[in-house]
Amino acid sequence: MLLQQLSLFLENKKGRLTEVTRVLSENGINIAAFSIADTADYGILRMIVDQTEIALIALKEQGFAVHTTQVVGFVIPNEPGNLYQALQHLDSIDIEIEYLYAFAHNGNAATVIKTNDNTLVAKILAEFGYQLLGQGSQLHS
């Protein structure tokens, strides 16, 4: 199971991000994870959405760089060492990562990950049993 993730390549300039989470308010889409990548000049926001087409055409409409770029999002327990242990079965099958990004809740992490090879992720992730997020996923105790 794949993600849907936008990246937006932003101006640092104040307000950029106030406009575009105006943008998804006002079409009723919900973020569920983001991840700012910034410079002197500009940023990358990624970002998980509810309604990934919705807010595509909203961004673009509004003349935000916007484009989709497929992910792997997965659950693992926030207790130490749980994240080595995953990211070791990937470096076993000679897996490059791109990026992560992750956030904790109630005793779980959510963890969005780039790889040079999503679907093989998901599939190596899914056979040693982590929880694949899909598109809209609530992170849950």
Given for the second form:
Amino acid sequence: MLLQQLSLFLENKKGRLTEVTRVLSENGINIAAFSIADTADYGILRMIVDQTEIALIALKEQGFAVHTTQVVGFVIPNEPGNLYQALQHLDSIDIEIEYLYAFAHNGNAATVIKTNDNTLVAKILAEFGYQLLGQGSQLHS
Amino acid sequence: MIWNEHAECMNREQLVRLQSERLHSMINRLYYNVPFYRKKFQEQGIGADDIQSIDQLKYLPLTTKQDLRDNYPFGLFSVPQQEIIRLHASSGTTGKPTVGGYTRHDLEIWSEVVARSLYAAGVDHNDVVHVSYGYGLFTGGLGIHQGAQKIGATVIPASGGNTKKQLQIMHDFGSTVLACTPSYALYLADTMKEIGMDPSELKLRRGIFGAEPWTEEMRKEIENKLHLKALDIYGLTEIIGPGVAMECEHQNGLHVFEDHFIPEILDPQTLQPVPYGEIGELVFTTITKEGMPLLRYRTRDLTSMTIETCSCGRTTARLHKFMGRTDDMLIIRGVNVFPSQVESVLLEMSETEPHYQLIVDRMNNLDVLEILVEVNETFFSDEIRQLEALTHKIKANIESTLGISAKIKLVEPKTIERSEGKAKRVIDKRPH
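Coords for the form predicted together with the partner chain, given the form predicted on its own:
Next comes the full complex, and the chain you just saw is listed first.
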């Protein structure tokens, strides 16, 4: 089970992030999680939202360079050592991580991860008993 | 197909001899018949018979558009007016129109070079040539018309406008060749779509497109939409009109009809000839024209030239894709830079779109060039690593083409300022 992430190209200019959130707000989109990767000139905004397709269309209409990316979302119990354990599983099958970020989910930590083989990662994590996140309502806690 | 094999395929040695003879007699005529040129020659100490070879061309004075304006309307004619049997003029967007005066002999030369152009495009007496260039003072309509008539094709003098009627005529009369501006070709294609006409209902197989610059992308679009082979024709009223140079079916540069027009490529700054293959300003000398012969006329068009024999068998010089006008040229750290070079780099890369802007500034007495490139959702990645790799690739390709380094900055779509539908390509912030 993979998760659809919105990836947006943003110039480092005042007000751009506000503009993104305005578009999402006006379309009744809820953001479950996001992170920004930034360079000197631009940033990439990565978001998990509740209605990906609607958000994608609305943002494109406003002229943003945006597309969807497949990522893996999984829940880590809120205890020491659990992220370490999860990453060990991935290291053992020689997976390379492009990026990851986390957000709070029902008192636990949910992690979004992009790797060189998302399908394999989802399968391995499921085999080790991790709860995978899918699109839609279960993101709301 | 070659209309005049003798003229179009002669070896360079023969050609140079012919050009030299014709140049000599042309200089002679200019000296005795055109006071403007006589004065210039006398100022430089050049006698009527001093020029024996085209090697000496580089020492001769250049002619500019301003010279034409200063001598408006007939000051550069080299024959009495009763020998002029046709006048054309190009619309002067800045200043007075540019005039072309033709003797009977000039009109024959013109038909001849257009006939050669049509043959180069694979058009012959079996074809139905639909001329949608404007008829009138503009050289496009009548120029193509005379050449098509010379080869014995069936000519439809449709002229411009009334697009739906034109499509009906093309359909009913079985037009096989369309001659118009490339932008009108696209407009015709759009109109066809609008009225529900499929290109397969027409018999078009060749397009003779010119009178404005167009890109390879436009060529592909026109070819796909109209189901024809699109070929580029070049000309200007000052020199003769369409037919100064023409692409052959190999679509590998425009053949200059060198037995009538001598091309030179000059560095726009130093005005010295550049080696074959290098970009510079295209300059023409007409060596057979009687009405208004021009010596080293600066076209302000930028291109490069080769004299290698083409796979079609023609030995004449070929002009490569036009890179824009000298008016667009920037000098950055002493290097001539044309915005169209950046465009061609971006067009060649599959990951980018040709939306860009050059920002030139001066920092610590050094010119700096920054190039903004718009991203779009198809080539933008969610990984910084890939965006950085793309930036480096653009930078490397730009540097190898321009010969100077530039900072590449990726920007959001449609953020580059556009005016009247055209993006503003250059912002020069340097103090002048």
